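What follows is one chain in structure tokens, specifically the form predicted alone.
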Amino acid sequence: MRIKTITTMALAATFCIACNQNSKQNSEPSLKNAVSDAFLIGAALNTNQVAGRDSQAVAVIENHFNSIVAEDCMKSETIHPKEDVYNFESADAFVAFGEERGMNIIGHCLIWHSQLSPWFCVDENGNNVSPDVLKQRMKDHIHTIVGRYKGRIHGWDVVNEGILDDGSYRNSKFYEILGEEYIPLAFQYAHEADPDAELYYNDYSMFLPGRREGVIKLVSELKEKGLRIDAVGMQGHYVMGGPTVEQVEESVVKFNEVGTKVMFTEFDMALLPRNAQGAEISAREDGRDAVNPYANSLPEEVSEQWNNWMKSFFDMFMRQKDGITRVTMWGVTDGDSWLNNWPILGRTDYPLLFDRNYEPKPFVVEIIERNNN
């Protein structure tokens, strides 16, 4: 009896400490509190952050973000490397990280032509499998992964990057074997596996009229079939100077006009120019032609330009808050951004909200101060 009483008292004390910590976090000036009346603010996490090895990043995540998405650990080649093998270790840790902190957890991504397990669409001889075989593989893949996290993951990027700039379908293996049917099937399987989870279509360069109209057509067709789709994810891998905030805002308005909510799912703003448009990861460029002007530091005037440019986008997000449900940065600090190595290895970029010292950039401080006063 004494042991039970002590245990109960200890649990109560722990609960009080947790409540006090949560109360402190909720009252402290932070980015998530500053935009809480508008949309969720998220970040893509890598395995070092999830494991706690980057403790400074974890502190930033806990203080400033209320939504997380996995950077790589749920992609096909990682989570399902062989037909009869699933690797859930990193994904389980990611979900637990979010649950322990009461965060909105997003799964990324179920069907994507890139970072796809080599076995997925072919037989033992390397030939395309039949439509029936691919349907079954898709169903098993989606049911297994979504089913494992049923009731724990809030929403899923079901299909990633299936439409091209002109609005036509990407000629991926999925499209080559199944045609347009593969996208509705993916949404059907995801909904079967977790009827309560939100489902999204995710793509880049949706400020382009052709791609935007192609996605609008796709979403309309999914709805006509009675399939669940809760939002489109505009990735937002932009470069300072283009696209303009007006171009992006036009697409937000267009999607909202046809009854579709928008999420900015992979947002960053590169400083360094590139030839590749959007975020096609296979579009590597020759490093011999590269420049790396800010390898050691960023001049004040360039930093000011970047902050002004990024601020204009966040001002737009606030203007359109009724149609935008989430803004997720693709990374936490400049130091862990994929843009340091894409499309050219070894370049130093500055595309995110927090710098390499884990400090918020000036416009982030302005947002926090403005909305917490």
Second form
Amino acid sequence: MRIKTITTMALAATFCIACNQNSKQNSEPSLKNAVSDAFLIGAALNTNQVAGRDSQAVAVIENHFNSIVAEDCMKSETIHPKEDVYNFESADAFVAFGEERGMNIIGHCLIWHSQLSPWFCVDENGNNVSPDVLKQRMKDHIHTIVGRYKGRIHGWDVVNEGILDDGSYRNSKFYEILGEEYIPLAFQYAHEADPDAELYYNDYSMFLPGRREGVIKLVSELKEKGLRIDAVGMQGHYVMGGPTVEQVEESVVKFNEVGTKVMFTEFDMALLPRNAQGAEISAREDGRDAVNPYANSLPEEVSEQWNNWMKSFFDMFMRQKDGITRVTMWGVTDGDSWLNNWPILGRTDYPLLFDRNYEPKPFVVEIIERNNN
Ligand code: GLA
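We have the form predicted alone; now please give the form predicted in complex with alpha-D-galactopyranose.
Below, the chain from earlier opens the complete complex, with every other chain and molecule after it.
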């Protein structure tokens, strides 16, 4: 039977009963309290939320999440649009938002081939710069950004999406110019700029054995060089129906077995079909009308299926909590999700923990009720 979505007020009422029963005096009936013994629970924030324009989302963030990551404002094309121009306004506001609320603040991301500033790897004629020039640009970029937030940002996604499904290196501009060396260099520069910050390698589709093995090799090479790496970020942009929880769990276990902690850094669970299995953001597909079946509402049985599927993932996170340090959702409510526009523009997806009315999904309510009682 479907568990009814209950409002925050109803959750509060539930909590009051819980208070009386076992005197959890200072806790709120919230997701972050419900999972506090297991891992940090986070959300990617957009600029509307950070600026307080989406006040209902701010209330959800404050109540239910204890970790935040910048959805877009720290990507190189935004924060460093020209070689001599940095645009820190949104990033400063994001960090201040987290500090004011005592949250765990994550920086995303330093070196990535996508949403990359057009000037970064080329000269004024569009030709690749020399290895030395690119090293210097990477160093300046990383030192300036990480240095600005030194001691304030808890951890950084240093390199995003450098490995492919077969475990080989992605042929990005960084790789083309510097080869494999660009990854250790990025970690070295980030550590120089803030020795206390945690550093992560972040990627999608790490449930695939090929990509997982490639990343395991990369992490061990970084460690052999004496470089700091605290965890791998499994992005976790999945679709209901696959990958299975067993496939994903196997990767968590394998990373943990080689001494590497895992974070789910961009978790969402699409309901809508797509051809792309991973999260390659350049992948675009046609056919919006044919594949936008829930444009007006979500049938009860589909919602139930989705909630069961998500619950099995959160059960796995709890099972593997010793090796999982954070679970971050890629957005707060369904309405905010990038999946409404990827890989097909203008669809209506339902991938996150809170619906378009800022209400927790039934399985979230269940986790909160179970663990606040
Ligand atoms: C990747 C990136 C994120 C975000 C998502 C889609 O996973 O790491 O920053 O761009 O794609 O929004």
